[in-house]
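One chain comes next, on its own, written out as structure tokens in the form predicted alone.
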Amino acid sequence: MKLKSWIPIAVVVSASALALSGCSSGGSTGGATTASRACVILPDSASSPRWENGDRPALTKAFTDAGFQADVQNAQGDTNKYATIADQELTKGCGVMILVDYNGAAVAVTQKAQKQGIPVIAYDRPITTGSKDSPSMLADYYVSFDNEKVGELEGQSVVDGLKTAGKDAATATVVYMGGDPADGNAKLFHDGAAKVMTAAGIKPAAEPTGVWDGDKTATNFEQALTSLGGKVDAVWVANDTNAAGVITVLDKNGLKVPVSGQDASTAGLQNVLLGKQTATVYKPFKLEADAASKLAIQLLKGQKPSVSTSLYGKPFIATTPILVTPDKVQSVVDAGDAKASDICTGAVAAACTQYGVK
């Protein structure tokens, strides 16, 4: 992923002019109801708890505080439901759409919205056309974390974990457990991680087809582990939910090896504190939600925002991910994105005391 002149979020969104490709009528035309409504579609509840627990309330609050209506719905992992929600929202009227893609369902929705002159913001996941090797952004804007950087942080946590364990990265048995290839971000996570791990001499010993499902990941990993004769030195895993699945298999086999993840979920933070997961990449959803809502509100007001970076040919607002090791868990609690009372239960309580999580 090549970013042009990455600069912090605080300065990439401004009210100066940049024409929107294919959506100049955006939120400034149509009836008052249409122009005052932000339509949002979230992908599911299974891949991460963030969508319902974090993004939904953050986006809803941002729009209502600014005096706009917010229609936030969740497709619950169903592409047909995704399309139905979109049709319902478009029928009611939207001044802007914020879409988290799910298995390509956002492509048709984006095209429908743009035909109606409604600007579309791809949120967290890119909405692209073309080949995987040469994608083109279909949405008018893309707001997300620097997802290749997420992968780099994950890959580095694996490399550091091997070093701590006294393992030679070049000869280590490392399994790659990625996300669903239908999700454009999965490739960015993989590419970032692979770049760092390859540079350290790591070659994947096994790499099952990726999914965003902890139980399926556990099954796939168990099959990979069996094929390797029960030997593994580290596992690159794309997120905390999948990492939890991998860890159940490692636990069953009496193994504790470096495992990566992302989302700073409660379960992920618990596994980090217990030493079962080397680290998790923390993506403060409030930063992402704030960036997307500010951009959308400008569009709802009929303004034409200017964004100074691009990805896949369209304006891209990137926010910065953070690596969380056991000694950094408290920072997630301090930010309000996790509760010590939820984390420090059962066997994790002692680790919370050790690392000052309260």
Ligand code: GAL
The other form holds:
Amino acid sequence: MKLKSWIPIAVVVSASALALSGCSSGGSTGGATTASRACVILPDSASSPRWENGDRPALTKAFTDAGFQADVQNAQGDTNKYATIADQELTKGCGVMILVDYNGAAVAVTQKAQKQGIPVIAYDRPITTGSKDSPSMLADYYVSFDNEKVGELEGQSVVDGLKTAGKDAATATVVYMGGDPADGNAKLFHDGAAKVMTAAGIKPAAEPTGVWDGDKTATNFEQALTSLGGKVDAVWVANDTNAAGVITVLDKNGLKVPVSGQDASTAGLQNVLLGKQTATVYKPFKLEADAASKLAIQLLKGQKPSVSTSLYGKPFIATTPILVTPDKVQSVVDAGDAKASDICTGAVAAACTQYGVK
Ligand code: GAL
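To complete the pair, please output the form predicted in complex with ligand GAL; the form predicted alone was given just before.
Below: every chain and molecule of the assembly, starting with the one above.
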């Protein structure tokens, strides 16, 4: 992700977006007027616990604290449901839409909202048209983490893991398990990780098609491991849910090798403490939700957001991801995005004592 100027929490606008601020469809909805409703669609629950456990409460709180109604729905991994939810929300009226794309379903919804003069914020995942290599942002704003940086941190955790294991990166057998290519972030995660791993001399020994599903990732990885004669030195994995699938297969084969991930989910943090996952990349969802809700509230109030950095040709707000190794797990608990009571169960309890997680 190449930005004109990178600021940890950078805020960006283009003139074209300003004309959209404050527009909304007609009609009112009970207490909340259309103009005061923020309509949100989350993608699913299976790909990562972050959407329901992290983003939903953070977005809801941000809007209600500011006196606005947040209509937050989850498409549950179904593009038809995504479209139905959008129609229902738009019928009730939206002053702004915040969409996490799922398999491209957000494109048609964005076009429909913009036809009604409703500004759209692409949340976490880009909503683009054009080719994968040179996409253009359809949404009026994009709020996310620096997803190439997420990939770079994941790649670095693989390189560091090989070094700790005394393995030469240039000759190591490394498998790449990416995210679903229908998610614009997946390419950014991959490109960031590949940049770091390639620089260290790593070449992928196998790279099955990416998917956001732990069980499918386990199956794909098991097939790759078989094709490699059961030999693997490290696995680059794009998120914690998929990493758990890979670790299940490694456990079954009595293997313990560097594995990457992201989302700082409870399962991910447990695997990091157990030494089964080298690290996870923590993306404080509150940062992302606050940035998106602040922008949305300015639009709901008819204000003109001022922004200074762009990506894919549109206003971009980015937040900084954080690498979490075993000694950093407590920082996620301190931030309120994980509970020691959820993490420190069974065999993990001893590791929590060792790393001071409480
Ligand atoms: C990505 C998101 C990640 C990851 C994945 C699976 O777009 O940025 O947090 O978890 O989706 O949902």
